[in-house]
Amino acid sequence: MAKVILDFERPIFELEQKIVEMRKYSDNLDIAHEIKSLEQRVDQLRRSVYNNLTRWQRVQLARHPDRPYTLDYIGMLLTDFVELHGDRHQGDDKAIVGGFGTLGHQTVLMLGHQKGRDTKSNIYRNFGMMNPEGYRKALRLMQLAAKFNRPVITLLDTPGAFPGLEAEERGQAEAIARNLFVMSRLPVPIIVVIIGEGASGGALGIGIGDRILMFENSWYSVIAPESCSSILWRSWDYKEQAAEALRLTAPDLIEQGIVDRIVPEPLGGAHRLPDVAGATLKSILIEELTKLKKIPVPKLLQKRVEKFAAMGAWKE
């Protein structure tokens, strides 16, 4: 598969080539000090380039299709990971994985939306879209954790719930209305991480927590940039604009009180190192499971209603 570069990055892709092609020459030339300066120069644009991102810049950086992927996450995370299937009504759907597994010294249960790396991947995952069973699925894994007193772990990256005529035929918004209700009270702890795109319901239908995380290059908003654009401006083309406007990135969220804590990315994305972003990932997620399971659970339930309860803005 050939190597993705945004648009944003080709110079700095186009510096490196350069860099490559250089050291082909280096044994018969001394041009070593030249190759050293133009990593510098490399270096000191790759960090001008990803500190200074704009929104919409880190939204296409949440949909690169090298990024890590849930089912990517759990083998870096999880010992042990035995993935459990269907919802015992209607199927299994391949956009949602789940299972139990061990992190550090503890069993969680793991379960996440799962797009694809190609395109027959991706008809297999519905790019990441659920349909009512997936969310029926997830809830019947998250019941199942709290019958044995397991904390949930939610990993978000979709584009939005899946919008077909036969999702609503099957009752795709009373699935997502009843995993909000039922996890609003589920007994364990329940942590959130948006790993990448995080859209609409089709997020939000796994995305009650008491802890919610963001990736640092990921986005989480009611609604798509390129779609809001489409219904104030009836076109695609002020995305951008859109995306200013929606102020969905990690530290615009932290600003609201939407999220809890950003996870810190490799610089360039989590797709550069993903053993890196991995490793940190486990590290914060052990750290906050620890003072969770320290909360009595009736106080725990009370600060989760109440954490979303205050999100928001009105006038009376």
The other form holds:
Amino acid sequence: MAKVILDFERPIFELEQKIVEMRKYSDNLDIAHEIKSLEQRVDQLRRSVYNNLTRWQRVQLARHPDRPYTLDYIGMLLTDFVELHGDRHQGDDKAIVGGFGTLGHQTVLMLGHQKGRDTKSNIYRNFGMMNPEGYRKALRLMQLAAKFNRPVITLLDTPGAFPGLEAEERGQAEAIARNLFVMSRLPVPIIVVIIGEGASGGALGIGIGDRILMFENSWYSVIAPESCSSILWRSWDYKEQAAEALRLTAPDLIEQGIVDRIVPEPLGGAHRLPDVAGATLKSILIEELTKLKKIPVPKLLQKRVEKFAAMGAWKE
Amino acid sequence: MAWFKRSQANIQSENPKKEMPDGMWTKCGGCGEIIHRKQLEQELWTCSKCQYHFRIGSKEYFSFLLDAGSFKEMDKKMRSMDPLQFTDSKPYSRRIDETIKKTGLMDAVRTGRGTIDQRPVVIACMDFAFIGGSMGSVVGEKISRAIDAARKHKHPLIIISSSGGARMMEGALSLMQLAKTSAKLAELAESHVPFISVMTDPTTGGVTASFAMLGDIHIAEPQALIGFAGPRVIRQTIGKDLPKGFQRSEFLQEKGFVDIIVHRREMREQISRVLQHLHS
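Write the structure block of the form predicted in complex with its partner chain for the protein whose form predicted on its own appears above.
And the full complex, kicking off with our chain again.
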């Protein structure tokens, strides 16, 4: 059972608790029938709640502290993983992890934002917020992958690039811009997966690719709903409205022509059955990579630029 | 003590609004000097006493950077579509209509072709007056087409930035304009056509994190605010006051992100000189 219960999950949780309690007494009492009907009810409730999530509720699921993070997916998807560290200039940004590993029968570079699970590990990981050296570490690893002709898979899960003093001194904006510039012409296939939070330039800084995938309960936008609320509504209280207005869920982004494919999650979110989420992602990645590897590199790069060039809505 | 209290402080802008008043006399935002409009125009909207640079728009920049009469505007009629049907305090579509009416601009950038000392260039200039110079689909598309034109004609590209960042009202589509313009610039770089990025006050957020920081040459006007995160957000994050001059042009040059700081009066001459070195 999930350790952290979100407000809208409470009725489900309460029913689940009741069933657990009733099971304890089921040896002495003949209540199998009641248990069964309760199980049906909770099943129905789960469906009605999780199939009708509001955008804000999806944002909450995307941030669920039990949700699988980059290192969890690396553990589930890759064998013989070798983690690599540092940007060879400034240091090793712990908010991003990356390295080579075997996916199915091929070596890939997998890298992504990494959050922590408790206060201590969150401080160590800077809550998944990268500094310039993080983007430069990612860039170094991607150029290494290109040199040895290995495909790149990036996993996005960040509340944003770190808005700190040193980050500005060391050129946060330049580091992100440089990645967009290089990734758009990196001569190997790139698959981008939004696994949790895709907040703004901090996420996009490792988010250019040939295929953009998005987990069912993740979000991706130009700004987090709370910050949007504070700027446009001048109060932190309009996050639900902001989430609705920003249209930041996976189906929304498919509609906007930004995301190519949704990665389905187990009912209730990837953290309910992480192994299932991992297996789904693995098979989709292998399928997509097989397709991408058939495309000659010049054509791949041309299509990559065209893909992003087509994004937007205007009239003349 | 007041008998009521705000639970949360409203957002305060960093500096008092600096807008060009319509009257004959203008107060300098730097030293407080009262300057006559004619003189201000002659000094290219800078203060002759303290060198303060007033915020100006594309019309002014084109007027003193390009050879007289050489400007041919591209994609003049392109405008936003409100793809998300976004509404905050008012619908985005209405905000667009009102801003077009108020500013006489179609969006936050104007692009075109012209000459500098008879040398053909493709030029783009942002207008901060249009929703804070924010980049949505129109800015992204117009910049991308300007880059394409520079590549096709092999004419140097100049982009003058002033922006608060990506435009929230177009959601993830605005974010994708960072990717789009950067990808186009990567193509341009492969054809060895120079790109000069001119950063003016302020250049922040998504614009800095894409085309503004991808120039072959980075020029900044003196004292311009240039950065990724805004000063207010950084101050909140670190819980300390920021050092004097933080995120200003001189600071960025010191940290290695700006090649030259150029006074507006010398901008045309300096750009012309750089182009002569890179593209003759």
